[in-house]
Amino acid sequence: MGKLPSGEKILSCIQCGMCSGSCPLGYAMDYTPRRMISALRAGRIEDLYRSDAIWLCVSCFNCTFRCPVGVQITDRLIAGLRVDLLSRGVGVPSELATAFERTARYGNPFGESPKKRDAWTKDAGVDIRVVRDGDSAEVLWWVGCFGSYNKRNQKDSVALARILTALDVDFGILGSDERCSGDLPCSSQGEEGLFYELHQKNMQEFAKRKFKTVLVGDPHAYNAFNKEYPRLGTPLPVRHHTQFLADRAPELRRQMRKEIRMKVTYHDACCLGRRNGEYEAPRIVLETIPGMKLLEMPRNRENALCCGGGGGANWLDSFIWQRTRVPLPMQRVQEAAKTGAEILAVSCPLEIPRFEDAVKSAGLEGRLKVLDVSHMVADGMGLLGGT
């Protein structure tokens, strides 16, 4: 245990079971978080390493958030066990291994060329400047892998670009110099070496430019820049796009051009909410839209159910499905539909494809739409023509 990060803290575990009881996939684990600690204390680490439980963690942060003695279960215990497994040469599930390989080679888990990172800007309908070496911008927008490459998420990138332009924000992007932040597939899944490489590359690119704020749309990148990069001695002035827009709520209200008379429920992203304590900004932004009625799911804010895609689990869907048979995204869209909402609003790019697929599987097409907060704001501002 002493070799694990914060291993001495693990010894303070009181075996209350709060972690296991709050884990959304604990029912499928032969070693729940509480049992993992118990096994480590008993010196039965080999038994633990033969279990699939280590790879079932979706990094929802429930266990760490609720631990009464502050054991860092998600980011130190489970991530540390994964690091140790990788150092022993034990292979990771094949889906995740592919994401690692692509990220190492191309700088993104999709295996797309870095030269295509800013290809989405051609359809934006507004000028989007690429901030080159030595250039400056008040806001340096870190678009992220999903926002750059995933066709569905590209629409939300366009929406945010139009909002920033309408607000007269001096912003720019890194274009082909941007790489994965490293938080999503790497740090919490045990690939610390790859995370460090990405961190060094990204900080080199930041150092070549002058800016006041780093803007992100992905809560996982927000967590990396807000928590993990400072851990390595490189803090960044980062804001999630909902925070950035919430700071400008009065101006958003003034620029609204149409009413959206629909019932909306908001899903709290784990990385933005439980990990970083931001619950109000997305709601403040949504409430700037005329006519919209915000409803809450029973499990909201710090009690929100995870979408199941965090911490690299987005690349473990088949692995997790074979062992659980109860997809977390489907549970969540069913909860959303029960509120009577017509729109499930999200603030994380992973949740768009995950929840849209779940809506289809749950038979909720025509009853529930999944939209990013930025997309809804752009719609209210009358900026979505041509998307």
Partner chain sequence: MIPREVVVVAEHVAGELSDITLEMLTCAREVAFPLGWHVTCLILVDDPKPFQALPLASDRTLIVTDAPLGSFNPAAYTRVLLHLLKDLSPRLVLLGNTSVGMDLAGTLSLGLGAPVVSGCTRIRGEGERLSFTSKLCGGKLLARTDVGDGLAIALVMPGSYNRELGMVDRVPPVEIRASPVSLEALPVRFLELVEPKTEDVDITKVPILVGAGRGIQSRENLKAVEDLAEALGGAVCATRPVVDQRWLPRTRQVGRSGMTVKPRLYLALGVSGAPEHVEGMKGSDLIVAVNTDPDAPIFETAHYGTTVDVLELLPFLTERIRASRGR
The other form holds:
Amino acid sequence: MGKLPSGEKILSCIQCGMCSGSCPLGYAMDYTPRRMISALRAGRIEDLYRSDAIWLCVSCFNCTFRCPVGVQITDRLIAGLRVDLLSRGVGVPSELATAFERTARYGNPFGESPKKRDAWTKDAGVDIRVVRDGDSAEVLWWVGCFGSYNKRNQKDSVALARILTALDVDFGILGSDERCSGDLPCSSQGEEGLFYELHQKNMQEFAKRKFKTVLVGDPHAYNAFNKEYPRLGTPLPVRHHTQFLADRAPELRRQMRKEIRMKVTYHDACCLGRRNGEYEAPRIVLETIPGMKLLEMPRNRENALCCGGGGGANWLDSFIWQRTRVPLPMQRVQEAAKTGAEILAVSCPLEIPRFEDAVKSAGLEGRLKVLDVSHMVADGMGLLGGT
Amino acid sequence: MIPREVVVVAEHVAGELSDITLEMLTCAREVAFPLGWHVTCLILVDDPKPFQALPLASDRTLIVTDAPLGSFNPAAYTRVLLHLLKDLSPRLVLLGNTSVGMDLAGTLSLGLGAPVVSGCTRIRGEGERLSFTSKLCGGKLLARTDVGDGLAIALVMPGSYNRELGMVDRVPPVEIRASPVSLEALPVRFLELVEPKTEDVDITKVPILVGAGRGIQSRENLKAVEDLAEALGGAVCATRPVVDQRWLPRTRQVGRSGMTVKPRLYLALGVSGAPEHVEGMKGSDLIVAVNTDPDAPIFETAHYGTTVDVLELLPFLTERIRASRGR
Amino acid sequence: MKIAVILRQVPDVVQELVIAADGRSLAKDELTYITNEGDEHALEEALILKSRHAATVTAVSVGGDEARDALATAVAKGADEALLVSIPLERRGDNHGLAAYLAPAITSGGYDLVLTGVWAADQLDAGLAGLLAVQLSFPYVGGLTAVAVEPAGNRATVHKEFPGGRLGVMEVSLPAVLGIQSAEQPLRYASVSKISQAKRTMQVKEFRGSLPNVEGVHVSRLTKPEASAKADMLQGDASRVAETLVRILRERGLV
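What does the same protein look like in the form predicted in complex with its partner chain, given that the last one was the form predicted on its own?
First the chain shown before, then all remaining chains and molecules of the complex.
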């Protein structure tokens, strides 16, 4: 246990079971977080290595958030066990191994060419500057792997680009010099070596450019820059796009052109909410859209249900499904539909495909739309023509 | 004098010539005919019966028999071929760019002092010179190569030539010989041929196939592919990498060393179009390819193509097909 | 038992391939390399054999500087020894030359089994494995999906793939060269920290010899496949494409 980071915190566990009770997949784990700790204390670490429970964690941070003595279960205990398993080279589900290999080689988990990272900008309809070595920009926008490569997310990247242009922000992107931030799938999945490598490369790229703010759309990149990079001695002035836009709410309101008479409910991304404490910014931004009515799901803010895709679980859907049979995103879209909302607003790129698929599986098509907050703002500002 | 003969080394399994043999015969004829050369189809086998009355598109069929030649054995084949080819002294020897031809090429090349060109999709005789076109790097490159005046060996990429033209309406002169060399004490022994397991769907008999490639990204996404196949009344098959990931059984693999399929519709999803896959499906009546890379080689084979994201397209397509069927 | 695995560096086709000004080769500056996929499977098969027998696995990596990284990955995955064989870019894909060059290094190692991929992405002449077998006077079988070694260590039983999903079961006397099509299990994962640890601690032997001059095949022209035979590309977003596609299928009586 001493080998595990913050092992001393683990020793302070009072075995209250709050973690296991609050885990959305705890019932499917032979070793819940509480039992993991008790096994560790009993020196039975080998039992944990034989269990699948370690790969069932979806990094929702419920356990960490609720632990009365502050054990960092998600970021340290689970991640630490995964680091150990990886270093032994056993038990890594092959889907995840492929994502790691691609991230190590190409800087993104999809195995796409790094040179094509900014290919989406061609059809953006606005000028998107690539900030090169030695250049500067007020806002350095870290587009992220999903926003850069995933077709379902590229539209939201375009929407944000248009908003930034309309707000007259001096912004630029890193183009093909950008790589995975490392938070997803690397750090919380135990691929610490890969995370350190990406951190080093990314910091080198940051150092070559002058900027005041790093803007991100992916809460996982936000977490990496907000928490993990500082832990390694390299703090970054990072803002999630919902925070960045909330700071400019009055200006947004002035630029709104269109009423959107829709009922909207907002899903708190675990990585932005419980993990980083940001619940209000997305709501402030949504409130700037005229005509929109914001409804809350019963489980909101720190109680929000996870989409099931965090911490690399996005690559482990079938692994987790085989062992749990509970589709978290499906439960969540049903909760959203029950509020009477027509739009499920999200602030994390993973949630777009996850919830869109769940909407179809739950038979809610035509009743519930999944949209990124930035997409809705751009719509209200009348910026979505031609997309 | 420059030799004026093309020898096709036949491939056969369980008493039947493989498609590649007929394709090589078409290739050989295309090279030999304008130059007035002669084509020999060389069949190594234990029992000549199934092969002696075939109307092959060659000027003669030469069958060499011996017990160890019943099933493919690289050690037996190379021993016989080295001997025979020295005798025949042809200008060009054609092998399949297959698991069989690739076993032979190296030994024949070094044993006969002949260059080898692999992955050939086209061979031309220009004057008396031979020029070869090969696919490289997963079909992303084409290389043109020339060789000297002596014997050359070419590995013909399956699916490059029309196999129908490898048969004609007459039986060429057939010559049957015993193996000219002893085939004892071989370092390789053939033990048995294992037929594919039949519990699973036979994808060669399904009229509509949905082929999944690496672009499908994860095992989880196969569900949506299966839904589409079900809506279409077809089955899911896959490229080798998908099968290697154990996402689907071997029986679903299309391409070299997998199945060769010729359905009425082949829907290639996230398939790049590497030659080893394409050779197994290019004979399909209608090919539709979905791949975000506009330069993916699959679009050379497909009749219709689109660069929309496959995961985005799948639900729309499944839904519309269901609606269309419901009508 | 001693097993050698030959790992080759081939152009990575995820990156765009650019043809050089001479029209016969790839532009060096634009190239990135990746370990040949079949060779990765050969390494996996060797490590599977190592887990079943008392075997040592030597990774023999062929290429430029990037071949060192392939060695580190191999060692991180479980290879016992690392041998680097540097060859200039111009000689990549010339398997006749490479086989002759490698033969003495393999001979002096006294290996029972030499495994490599049955095929390389940039291969223009015959496969390396078959040529190497001739140079070593070893038997050769390729296109394999499984290898089992008899306890006495003088024979291997292999599964060879044939078209139509058929498998040939064959027996090969050792020592032998085997061409691997795919390993019995999915490739194992080596974490980045294990790879960097291997980079720091592994002992790399370097093989130096003079590349033999072999009269092989010459590329006279390298091109990208023509666009003429291109598919009819359907335009619009996913919904539009789906609509068009269903119309096409309906016209052909497929739905």
